[in-house]
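Shown next as structure tokens: one chain only, the form predicted on its own.
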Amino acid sequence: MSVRVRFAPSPTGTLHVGSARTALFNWLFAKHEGGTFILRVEDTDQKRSDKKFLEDIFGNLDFLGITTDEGPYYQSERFDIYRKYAQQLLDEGKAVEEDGAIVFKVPLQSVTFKDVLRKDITVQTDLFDSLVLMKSDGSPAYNFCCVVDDALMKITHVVRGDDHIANTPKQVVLYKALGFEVPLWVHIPLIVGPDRARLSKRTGATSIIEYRKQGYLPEALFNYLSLLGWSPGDNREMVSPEEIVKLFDIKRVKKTAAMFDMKKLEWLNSKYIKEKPTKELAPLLAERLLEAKMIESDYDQVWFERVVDVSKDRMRLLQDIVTQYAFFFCEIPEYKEEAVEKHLTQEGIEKTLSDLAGLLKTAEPFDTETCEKIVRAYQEEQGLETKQLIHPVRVAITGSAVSPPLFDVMSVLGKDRVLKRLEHTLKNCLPGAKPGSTA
């Protein structure tokens, strides 16, 4: 049996992590089994349906790498199967018209279905002793259009969230109703946050556009919502996509519910950000500064290649280079009070700044092997600790306590722009001065 599958979203809302986790344990199946990856969009509710959220839907399915092998199929331009299946189970009797909806009695029994993850399970109907088909509207109830097209769509296997458990013997009752076969169903458990409660935004229930704009990589959440109740074994947790679907195994899905950790996504994604080569990742850093205005169209490749190589082994996020790196792309940064407060107040830091000033201004070449041997050599000179140089002149330079290594640093900025620097924190920063001003 040749597996076929589908990932079946409302447009009416962003595509958030849950969903995007059943669309890729969905792909990820068909994918292991050289099956069928289908994409049906559920757009029955054309008031709450929306163009945009369809594109978030697509643009974010497209980003995590997940590829459509057949669809997308609509709802809303298959009502006329709806209504020829609905009318043959009026003609069969099985359906009733009550005011202008067409609604199914369901007959007392009891309905056991196969989940390959928790076996058999087996519901008394008397729990929904009728079904709406059609809405008084001519709009198709779910549980109905959902159970005609899985059929006609040879859908082999239903990956779901187990909150559609409750769902699943409604649509058992109609799949015999209409003679279709029914397919074996797979009810992965839904995420939840630390708190062991049900995902909230508090917790990373954010839409996956969300997670780009932080800059989070592809590859890093592919990964991530992979092994949210799944593993590989071993304890691996980087695995890449290849090899993921290669071990992937739906029967190895985990009954019980997974947790959503955003400090190990985030530690995941700095270890992608850490590998990727420079070249790959200095664009998608640029575009981030392009958009922040930070740097101009025409910037300098070959330069900014050299900041990211200083930089990204320091990176969470694609954004840090934005939020923690700005000062690589100005001529003065910003000053944080805290760090000027801690290490521009000590005795004699006026004359030490000074001394260093003149001291690189002589430094050629200007590279991290020179301004680190003439650091050094002043510091041994004048028998300063770490804390008494290092640290000041990280500030100085960098407006903050912590950066990428020091003489790296220098190097990348130029001779010029740490010069300046120091001028402007011996003329602007020390006691006496207020922080942030410009020279």
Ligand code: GLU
Contents of the next structure:
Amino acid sequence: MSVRVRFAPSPTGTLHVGSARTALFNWLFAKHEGGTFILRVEDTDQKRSDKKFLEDIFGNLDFLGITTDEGPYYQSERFDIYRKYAQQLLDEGKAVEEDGAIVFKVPLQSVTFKDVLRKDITVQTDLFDSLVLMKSDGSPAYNFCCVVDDALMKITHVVRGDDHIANTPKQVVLYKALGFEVPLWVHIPLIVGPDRARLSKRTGATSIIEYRKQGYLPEALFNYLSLLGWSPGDNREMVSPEEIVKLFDIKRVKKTAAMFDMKKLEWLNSKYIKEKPTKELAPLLAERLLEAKMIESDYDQVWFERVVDVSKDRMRLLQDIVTQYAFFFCEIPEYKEEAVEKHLTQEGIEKTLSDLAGLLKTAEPFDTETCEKIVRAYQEEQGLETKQLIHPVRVAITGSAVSPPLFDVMSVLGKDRVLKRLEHTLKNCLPGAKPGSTA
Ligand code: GLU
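Okay, that's the form predicted on its own, but what's the structure of the form predicted together with the named molecule?
Below is the entire complex, every chain and molecule, led by the chain shown above.
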């Protein structure tokens, strides 16, 4: 029997981390088993469903590389089908009409179902003695259309969040009443924040689109979400999609809630950024700078790849290029107050910077090695410590106390801009300069 699974989002909100993980586990299971991944849109609630959410869900599944083998099916286009099965239950006397709704009368029994991750679960049906099938407005109720669709779509395993576990016995009862074969169930535990409470905005439950905006790479999110509640069995953190598919074992999904760790996701992202070939990374970063109007569309791509080469090792998010590497894309950077205060106030700083400006003027070629040779020779000759020289020069050139390796930065900026910034610093940023003229 070939595996058929489905992801069944309701387009009433954006794709958040939890649903993305559910989609991913379904997809990984299907790919691992050579099965079929079906997409079904549960848009029966016309009032709350919105096209913009659907676009968000599709767009972000696509971004994560979660491809659909079958569908999307839309429940809103299948009302006739649900009505037909509701009629069947009416005709068989298993359901009745009540105030325009069709309601299933649940026979008293105990229902047992198999969850792949747990022991069999048994529930008494006196907990839910009647189930609405079709509402009085003509739309189907979730538990009913879900069963009809899962049965007709020949779903073999219903893999979904364990917040649905209370629905399962109701659905099992309906399978039996309709004469459908009951699938296997896999209720995957919720994701919690570091406080062990259900993931919330505060602890990272933002939508995938938020992560995308901040500059998380799809490969990092894919990797991270795959390991939320499942692991390949060793302690590896960075695993390629191909390998995850090869190793993914639905039976080994953990039964306890998975803890969402933003720091770890960020760390993984920085690893993927560092690993990504510059040629592939550069356009992703340029896109952000273009949007922020920090470069023009005819920007120098060859030069930009040099920026990326020297920057990517310390980048955590793609958006860092806008927030932390802006000094590459302007004539005079913004000077951070704390950095200026800490590194440009020491005695002798004026002489140091102006000596260096004079020396760097002669650097030929103006590359990493030559800049380093000149600065190091001066440092030795003057008997200066790193904090007396390298840190101030970094602040003078980048406006900040942290940056990629200084001599690489100099070489990428080029002689003109480096000298201009040293002059600017001498004139405007040292103690005694007119206040308010540091930017
Ligand atoms: N539309 C339901 C949801 O978004 C699907 C539940 C299920 O997978 O059965 O939670």
